[in-house]
Every structure is written in C-alpha cells, then in structure tokens.
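Next up: a single chain in structure tokens, the form predicted on its own.
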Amino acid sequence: MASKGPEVPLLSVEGLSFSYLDSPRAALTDVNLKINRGEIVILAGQSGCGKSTLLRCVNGLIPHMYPGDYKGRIVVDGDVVAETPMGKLAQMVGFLFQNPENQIFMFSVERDIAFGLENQGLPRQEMRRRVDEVMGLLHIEPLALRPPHELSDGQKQRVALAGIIAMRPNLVILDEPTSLLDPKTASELVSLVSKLNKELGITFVIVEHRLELLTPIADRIVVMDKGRVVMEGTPTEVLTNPASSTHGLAIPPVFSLYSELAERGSRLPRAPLTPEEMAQELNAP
C-alpha cells in the first residue's frame, strides 16, 4: 500500500513581501508560514509588527483593495488568494473584527446572521436551517429577534461570529477578540473557539495580546517583528524562550514562573499552561 503523503496545509504563505504605496518601508518581508487544518494558531507581536497587514493578505483585501508592491503568494485551501475573487474568498476565510459593531447592521439578529447566506443566493429553507443551527451552536436563540444594537459587547461578538460560521468557512481569523470584553465574557469566548474547533474542525488564526487566555487552547504561537516571522512553536516553546520578551510579548505569569523555577534548578515534569495546572504540578508528590 502506498504511504500517505505529507499533509497539505490549509493556509500557505510563501515568500510574501508587501509595501504600501504611501510607505517608505516594507510592511512585510519574506514571510513564510504554513497552517494545517484544525489548528488554533496565535499571531502575536507588538503593534506595527505586520500582523494586520498579513491578515489583509490572507483574506484578500491585499492585493485586491490595497494597492502596493506585492511579492510571493498565499494559498488558501488550494486557491491562490491574489487570483481568487473576493466573493469566493469571503466564503473561504471568515474574519471577525476587533469591534463586532463593524460587521453587524441588520434590524434583527437572525437577519444579520442570514445576510451572508442571502448574498450567496442559498434557498430560503437552507438559510433558515443554517441560521437556526448556528444560533443553537452559539447559544443565542433567545436573541433571534433582538436588534443587534441593543446587545452587550459579548453578545454582539457571538452574533458576528454566528454570521461567519453560517457561511461554513474552513479558516476563521479573529482580530484581538477579547479586547472589548470583561474577563468572564473573554473566557466564554475562548471556550467557544475551542468548541467550534473540536466540533466543526474550524481552523483559527487569532491575533491577541492577552496570551494567558488563549495559550491553553492554542497549538502554536507565531511571533512577528518588523514585518517578519521571528519565532514559531508551541506556546511552551515560545513563551519559555528568553528571546520572546524582546519581541514585545507580554509573557503570562505562569510561564515566567516556570522559567524562573527552571533557572533555579527546579524542573517540573511539564510546563503548565494555566495557574491551576501550575498549582497541581507544584503540589504533586
């Protein structure tokens, strides 16, 4: 029997460089990145490092809507982004903005969720089925007839995410999704991302500064600095590397404590991802 070949990445960024027309310096320089199906990947780095530009390249806003000097290529699920119409890309790559109010605008929650499906021209019965399905999945059925502008920030975010999930993209990008949320609501969002990843197999790329919230569910962290990918690995590999703090990352306390213990010769069996896991490791016989 023939051996199974290597997994084809869902997202492949190959030698990508980009400069905006009005900028004297490159926003991205020779970026190479592969993300496999089913992964949850955190994209990290200080402001101005190139994260937003990379996201615009992945969802097609660059080069379709932002002109500039574009080199290299991005392939999403077999399609070259620069050669794929924006309408098709919108079905392949979901994008949740930092402020969900930027993408919810209909008169009721269920109409907002159905908006993208209407643009796809789906039959009414199929739209109704998908809207009901995704509202149940995200536990927002009681909000169906509510005007979105009356909702809390956390509820608005779920509605915006529901509209994305209803389109059934394989890749969803979240741009600093916890920045407007209180700790409880942010924790609920992280649990929801984990659920969608496990139950639907959705691949997530998440830009986030509050790393302590997402490291427990992330497969990898990709760190950018000055338009380049400078570090990449599991949360433990990246956040226990002394070089990570030089790239503007806010190291979660649990990883700082783990590194300090290691420096003092106290080796834990494994690197904890949460304070609870740290307590268990420290109290283990």
Given for the second form:
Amino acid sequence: MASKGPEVPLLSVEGLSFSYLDSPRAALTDVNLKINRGEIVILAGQSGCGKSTLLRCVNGLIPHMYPGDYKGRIVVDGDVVAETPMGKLAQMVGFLFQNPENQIFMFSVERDIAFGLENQGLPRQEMRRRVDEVMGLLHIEPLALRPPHELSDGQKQRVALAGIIAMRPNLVILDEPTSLLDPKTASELVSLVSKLNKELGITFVIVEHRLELLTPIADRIVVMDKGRVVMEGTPTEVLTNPASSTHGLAIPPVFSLYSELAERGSRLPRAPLTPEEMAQELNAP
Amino acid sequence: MYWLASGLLYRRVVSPFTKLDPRIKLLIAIEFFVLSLLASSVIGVAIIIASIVAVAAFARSLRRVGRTVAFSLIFATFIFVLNLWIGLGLLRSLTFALRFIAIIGSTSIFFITTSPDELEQIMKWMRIPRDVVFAFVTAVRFIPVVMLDAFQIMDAQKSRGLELEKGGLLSRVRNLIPVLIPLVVNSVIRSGELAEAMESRGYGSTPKPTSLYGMRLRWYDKAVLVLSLAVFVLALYIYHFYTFPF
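What would you give as the form predicted together with its partner chain, now that the form predicted on its own is on the page?
Complete assembly follows, chain above in first position.
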C-alpha cells in the first residue's frame, strides 16, 4: 500500500455544513473528516444520513452543480474544492455512481473509457495508451468494441470504473458499488478495489451496506447519522462497539461473535475480520 | 414490440462497404438520393433500385435494408393509388411509387451501415456544436435502455391489472398513460444522473476536446470516391441525353 501515516491528508473535510436550496433541514452538520493517501475507507450509515451529500461535496458536484447553504471547507490534494473548477476536480476525484448504466455515454467500451480523456483534450496516442492500459488492468480487453447494451451489470460497472481510472485520480469514490451485483461479481469487485489500491496507490472511499464484503480490505469505517459523523475507527473498533448497532449498521456475524465471546470472558488474541480468520483464531492452541 | 425495438439497434456488420469512411457512405447515399429524385421513368428508377440492392448486398445488409423498405411499401402503395386516382396514369403513378422506395432505400443504406460513432464523427466534421452532437449521441445511446424501461413498466402495470390491448383505439391510447408517466419520470431521473456523471468526468472542461477515433481517407476510400462520382456523372449524362421508352 502507498505510504500511510500522519502526513498531510489527501482529503480533509473541515467543519462542513450544508443544506440544499429550499430545504429547511441541514443535510450535513459540522462534518470533520481526514482521509490519508492509500487508505480504503468505508462510509456507512442508514439511507438518508448524508453519505451521498458528503460524497457530492468531495467531488465538487456540491456546490458547483447543486447550490445551497455551504459552510466550512474541503481540501483535496491541496486544492479547496469550492474554488476549484469541475474539470480539474474530475481529474483528482473519480466518482462511480450507483447505476453504471447512467455513466456510459458512448457506443463502444473503449470509446467510453476515453470519454473523460477526450474532455481533457489529450492527444489521441496518449488516450489510446491509457485506454489499453486500463482495459488490461481491469481485464476487459475482449469487451473493447462492444456496445453498452450488450454488457452485463458487472461488466458495465467495470467499464464505468475503467473510465474513471483512466483519468488517473488519486481518490476514487464508490457509491454502493455492489448493490446491483450478484455475490460472486461483488467479491470480484472487492478484489479489484484491493488490487487498484495496492498497485496504483489509489485511495478509496466506499459507501456500502454489506459491510462483511469490505471489512477484510478496509482500513477504517466512518459512520454517519443524521448528517453528522458519529463513529470512526478500524473495522474492529467500530463494529465491536455496542453503539454501532444503534446507528443502523448491519454488524457482520464475525464481529458480533467476537463481541459475544469477549463478553463471556474468552478474549481472542487477535480480532478476526473474516470467518476464515475466526476459525483460525478459535483453533489456535 | 421486441422485434420493432431490435430494428432500432445498430449492429456491427463487417463488410467492405461498412469499412468505408463514413463520409464516402454519406456521399453514395446522397448520390442515390439525387438520382432517385431526378429519374422520371420506370426503367430509370428500376435501375437505381437495382443498384441500391447491389450495394446493400455488398454491405451484407440486404435483409435489414429490405426490412425498412418493406415498411415503406404501405406508403408506396398509397402514393401509387393516390396518383392513379387523380389521373396521372399508370406509368407515372408507378414511377412516383418506385421513386419513394428508392429514396427510402438510399437513406436506409446509409443509416444501417453507419455506426452511431461514425455519425458522430460526420456531425463533428460538419462543425455542428459539440453539445448538439452529444445530445444526439446520448439520445441514440439510450434508445435500448429506455425501451427496456418501457417494457418493464408495461409488465409491472399489466401485473397490476392494466389491460393494454383492450377496447377501441381511443381507450387503447388512454391505456398507455400509466406506462408513459412512469417512463417520463424515470427518464427525468436518469437525465439528472447522467448530468452528474458528465460533470464528474470533466465534460466541457476544455473548449477543444479530442476524440479517440478519427476519420482518414485511405486509398481504398479514394478509389470508391472516384468510382462513385464517375458513375454519378455517367448517370446524370444518361438522364440528360437519353429517354427510356417507358
């Protein structure tokens, strides 16, 4: 993984409050958050807790596209989001939306991957090089000339992600990336995220309800409730804390079992992240 | 319904004709179009239709062009009957009807053998503003998506007891309202998501965007260009100096 530590964070949200135009209720209230380079962070919380609003603030859709009452500031890689044009932000922060269908604009996969690069005005050879490179990385070369209506949901997701990775962002946001995928495709996506994180050093912020899918690769979980950040820490810290279930999280069985064992006094030497690790810990002499 | 929808989707067919530069394909279609408008005899139009069929066969798209032309037969018959009725005579009525078929055939050859990507390049080459081109591109891109949406809504409403095929013409049209309203709402939501995704990928961030694909005239395109112009001029010459017996 890329260098981690207490250096300047890649993303820092400082005292952010926001309410949409004509909305009496604040969507975000005094949010403070720091995310370091190379981290994989899960953003969790019930629907309507402000996750999507926060993410739209990070990539600049708020306030550039959606005006409203905006207080505080967000700094990504040294640039203040509200003062940076969308075109530049698009190169720094990639955003994979929930429905991949609505992010594929072109008639062939390779052309769509090049969409963001065309918007940047890159020369053709450079685009060709990057498109081929990304297709290789995500194993979608056989799809290069396919039209989007011939792709499965999982393939569409990979194509949409490829279009984002081709722009070489430092930070990639995934908004409920597995909600349309079957379990096998979902776990393939998780290994892909882990691979991109290790090989390219990309930092990920992922909104996900199926926590057990991502806890094995995540460095931290940030929990939001009613527009505020209410908990923050490693998966084990957050998910074994009794308070986490009050914020509507579905605690993966591994963590509830671990808490249960701890309550009964048999403390395992190491907190497991997967059922396999749990089995190992239990079998250890 | 599904059959009709599949006719709207572009299918990639590889043939010597489809591989031509899209501008050449457009030129050939225009040449056919002009000749069909000028031809004033049954034999003349018949020759043009025969050439269109030959080009369609060369493009391995005979069946798809044929399907479009088959749709136009209803209108061609209507044109024939109408002209006969107003007293233009058998031969002239037949010429008008056949001319209509030739026009449909020449335009459908272009649209069937040209991918939406190539259409986009032609539009850019014509210096049509990028936003207009992009609106066209997304409209074509989302035809299959919205179709699928419509079928799903139809199934959902049918399962709640909506009877689409019941009643006279007027009530059938009225039956479509519960399908159309959700379809429009879905499309509006979709367009919002599209706008977000476009912004997130830097649409409009530079006044001079580039393109992964480009158009280039190869020797093969140039040869076809010269050939087609020669045949066109020859046809104009024949049209001007020679009168077919009927």
